[in-house]
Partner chain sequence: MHQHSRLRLTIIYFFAAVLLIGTVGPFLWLVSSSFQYERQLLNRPPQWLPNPIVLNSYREIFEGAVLGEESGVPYQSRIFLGSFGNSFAIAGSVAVIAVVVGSLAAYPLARLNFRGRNVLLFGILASRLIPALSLAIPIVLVAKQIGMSDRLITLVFINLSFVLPYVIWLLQSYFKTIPMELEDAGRIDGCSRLQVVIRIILPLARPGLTSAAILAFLVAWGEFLFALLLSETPASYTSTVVVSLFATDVDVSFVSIITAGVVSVIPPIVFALIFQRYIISGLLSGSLKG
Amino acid sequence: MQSEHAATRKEMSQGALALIFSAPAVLIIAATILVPFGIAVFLSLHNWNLKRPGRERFIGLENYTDWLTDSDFWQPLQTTFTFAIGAVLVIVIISLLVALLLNEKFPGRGILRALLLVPWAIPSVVNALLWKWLLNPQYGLFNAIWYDLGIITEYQNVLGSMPSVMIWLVIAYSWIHIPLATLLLLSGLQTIPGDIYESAIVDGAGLFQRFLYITLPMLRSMLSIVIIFEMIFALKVFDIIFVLTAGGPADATNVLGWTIYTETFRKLDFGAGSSIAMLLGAITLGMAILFYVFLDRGVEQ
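Atomic structure of the above chain by itself (the form predicted on its own):
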């Protein structure tokens, strides 16, 4: 009986100790995430425009209903999904190919794995500025190369029209997201036992068959994680839009992240901007749940 009481007291003391050690992290999370989130929810339920001081008032869900019946919300939403789907497809396909390559043994593999981290280490705004210089219609490096190779007869403004602007935005965005996705997929590949491939080779399975019936099924869980995370990141894209196109040309790249910025910090309508941010958060959460349900179905736990 005494041993049971001693065990209970020990468990309680360990629980209290764990609570004490986790308290700073909980306070930081509350201060940096929960408090701003609560303020954003509060603002989204109010008419709060800094250009009209003193007129702040509670309006409930009016901001939300106004946006959901406005084409200024649905058009950026469509553009956001167009960008996100394109970016996720590029990231997942290239990352999977690179991960398959780096999973093989060949001279210099370690160097290539180290170089893979270089784009990932570049801050996103710096990456956007780099691509803005590369694609500059007057002195951009890409234009110079294409001109010297005879591909073009004069410098082109690839960010000045559709669909080229969307294509290059996807490329510029994907460049810094491919390394992380590749590392995650590579870690998944390295958990697949090698003897399974050896048995498949003995049974006469070709390269494509091994990939289709062994690699993909056993990589499905990690692939689901990569797709979910990359979709979340792509849906809330802003920085590369801000630097490269500012929503142009003619609102062709006006994603929801840019709409939130213009409403909040240009028009100073914090109520409208916060309501779009809440809608984008709800859409992102819904997409994450949807991908988790369909992509993770059938995966062995």
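Next block: the form predicted in complex with the partner chain, after the form predicted on its own:
Keep in mind that what follows is only the chain, not its partners or any molecules around it.
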């Protein structure tokens, strides 16, 4: 009885301690994430345009139904998925290849791994500037190289037409996202015991067979994590669009992130902007759950 009482008191005090210790962090997160999220839900249910003050009113789900019946939503949604699927594919394939290389033992491997942090540390806005420079139609290094190699006969504005603009957008975006994915996959590779490979070699398995039947299955859970995270990030893309293409040419790179920005901060329609942002949030969450369930079930099998 005595000890039970002491235990309860101890637990109470631990709970109180936890509350006090975590209070600052919880307050900051609540003030800048939870409260704004509540307001965003509120705004999305209202007619709320800063250009027409005094006309704010509750309209239920009208903003949502308006978007869902409008090609101004479906077209950017399609563009967003084109971009995101392309980016996830490029990031995962290249990081897997790089991780396999860095999993080999060779002098200089550590330096190469450290240098991966250079693209990783570059802010997305500067990255956009960098690629704008590399792809410049008059001065761009890539144009000069392609010309000298005889691939093109005159300089190209690759950011000025489809599909090249989407391809280069994906490449530019992926360049700073590959390093982290590589490090994650590398850490996954390093958990695979070496003797599995040795016994496979004894059994006569070739390089490709070892990759297919040992590496890939054992890397599956880390691959799932990378795919889910990269998908979530890519669906929310905005920074690089702002600097590199501004949604253009002719809406070719108008992703949902860009639509939210123009709707809200150029047209000043906060109700419409909030509701499409909610839709993007729901889609992102839905994709994350879908991938998680799908990939997780694969792991169990």
